[in-house]
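A lone chain, given as structure tokens: the form predicted alone.
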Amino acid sequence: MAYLAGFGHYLPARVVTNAEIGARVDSDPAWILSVSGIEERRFAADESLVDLAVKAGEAALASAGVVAAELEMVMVATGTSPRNFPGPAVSVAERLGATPAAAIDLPMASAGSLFGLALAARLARGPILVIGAEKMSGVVEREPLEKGVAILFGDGAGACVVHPSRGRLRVIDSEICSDGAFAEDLKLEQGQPLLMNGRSVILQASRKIPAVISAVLTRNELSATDVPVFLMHQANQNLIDRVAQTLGIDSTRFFSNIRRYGNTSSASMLIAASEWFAADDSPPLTPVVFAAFGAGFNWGALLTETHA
């Protein structure tokens, strides 16, 4: 058994409006909002993506009440490492003082916090920091600009502490997934632009998504009508409201604040819960589901209840 302790994020500055970003792909503000559900983002200015990802763990850690001396284990879960190796995982533990617990990196985009919280939760003998982290303003930024790929992303992270016999959320149940079938059709080659087959990713992600999440709901003799809240990767919000339509709910039980951040790839899904969490510090004791999708393909969904 684990239990989801604190949440914690941190989000650059400086502010990148539609009108800021069309302009230098010529989209107009109101059509980037139309297809995407993406009003404004963040760009990380001298920040680094280690520093962004330190200031999520803080943050997560004092939610926690759980000090970095005290961790087994840090994961960081980013597609943006602007090196090879090491990654970044092992700066971040050092930063936060949680030498020598293991630091692991999980180099996955979009889906590498679900995947770090779901083997979190697996692992954790003593406390883990799960940590997304993306600097995606590097990526958008290159040449030549890409006009569908340059309007989604931005900056930001997230963390979490996984806790092996306390916190707020204790996790039920989770399901992992891969097909390296399509890795071709959403990759980031080192120093490269972005490569994205929009059309195969909405459509294997409009019917993974909600197979994930029903699979483990029913395996837990749940529909999705009984969870009034579902933590999604923040990628599009007309994916976001298609997974709502499919399940049969509505699209307003999907927390979403896309609007602002625009798809901050790994780091989305815990920018969301933290948001969540701060919004409402005694939620109700009822079922809460993480889900995400991501290059790879790799998608997922944990399943979790509200914990006195």
The other form holds:
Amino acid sequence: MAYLAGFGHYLPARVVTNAEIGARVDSDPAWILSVSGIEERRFAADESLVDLAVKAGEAALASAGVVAAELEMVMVATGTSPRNFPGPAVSVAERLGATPAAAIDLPMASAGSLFGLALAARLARGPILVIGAEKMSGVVEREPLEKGVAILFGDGAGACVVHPSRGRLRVIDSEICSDGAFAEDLKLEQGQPLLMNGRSVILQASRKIPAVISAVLTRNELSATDVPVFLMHQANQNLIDRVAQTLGIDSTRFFSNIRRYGNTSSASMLIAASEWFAADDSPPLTPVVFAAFGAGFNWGALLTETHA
Amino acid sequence: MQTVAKRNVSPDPDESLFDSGLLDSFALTDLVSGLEAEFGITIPDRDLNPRKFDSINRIVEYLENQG
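Okay, that was the form predicted alone. Show me the form predicted together with the partner chain next.
What follows is the entire complex, opening with the chain shown before.
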């Protein structure tokens, strides 16, 4: 296994409040907060998906003390690539100065950065930069505006350097899973509105996320009560609370920034990790668990411990 | 249903539990867990289509099909 050596994130400057988005979909700001835990999100104006990804990637490289020329691989997870091919990874790698490192796209919403971390930890022979970047504003603004979709999402990017030999978090174990039987329940086709069967998403996520976290913890002789910090995809505060309740722990153990940024899909878990990493003062050798769930459905969990 | 809806309810057997406001996404999760505990069964995730649990009659039909 490998190490998580540094994190970074980038959020566009424009703040979109519940009042602004609510006015567009005839929704009360307080109702949006109650069903999602979101008060505001960020929308990029002139910045592209690649711009967001590059800024987060640069921050993660600086945090890890790695220069782009050292990178063995760059992975970019996104569900909002503006074109089918080439995906954003090659442009991001080129802009960062990582050429000729392999640039790999993970066209996965929400769970993409978790899959990227798990794969990178298994593959790393040199430093691998994993980025989750999303420009969801271009999606939620597609007509017809759907209230349940428009209120949730925001733009942003998060990144992590996975290193084979050093870093503050050592990767212990991971499990990543997929079930295409639910592919129609959350999907985005090019140029089309996002389609979401919210009941199915919540129902499946409420069961699958605690189950996969428990599976990874159990085989490492740990329980949820042993874990002080969970860094989960910021989909919905009510879902985060539900996962904590199912695991039998207080939801304050789940780092949350969804109130400020909304659901930034594949970027959200790494944005949360970056903010936690920058502020963390936890003692050595405490478990930290990452988890995510998204379209596909794809889901998984990754267990790390802080490393002196 | 009383437990999940957090009040005394007696829905019509064919009434949509979602449309009537008795169930929301998270309450459905509680309902499924309650059915598993009450009937001593494990409902596979693949069977968890919200439509299968949208009325009392549909829930009964699902449970009867489990034998």
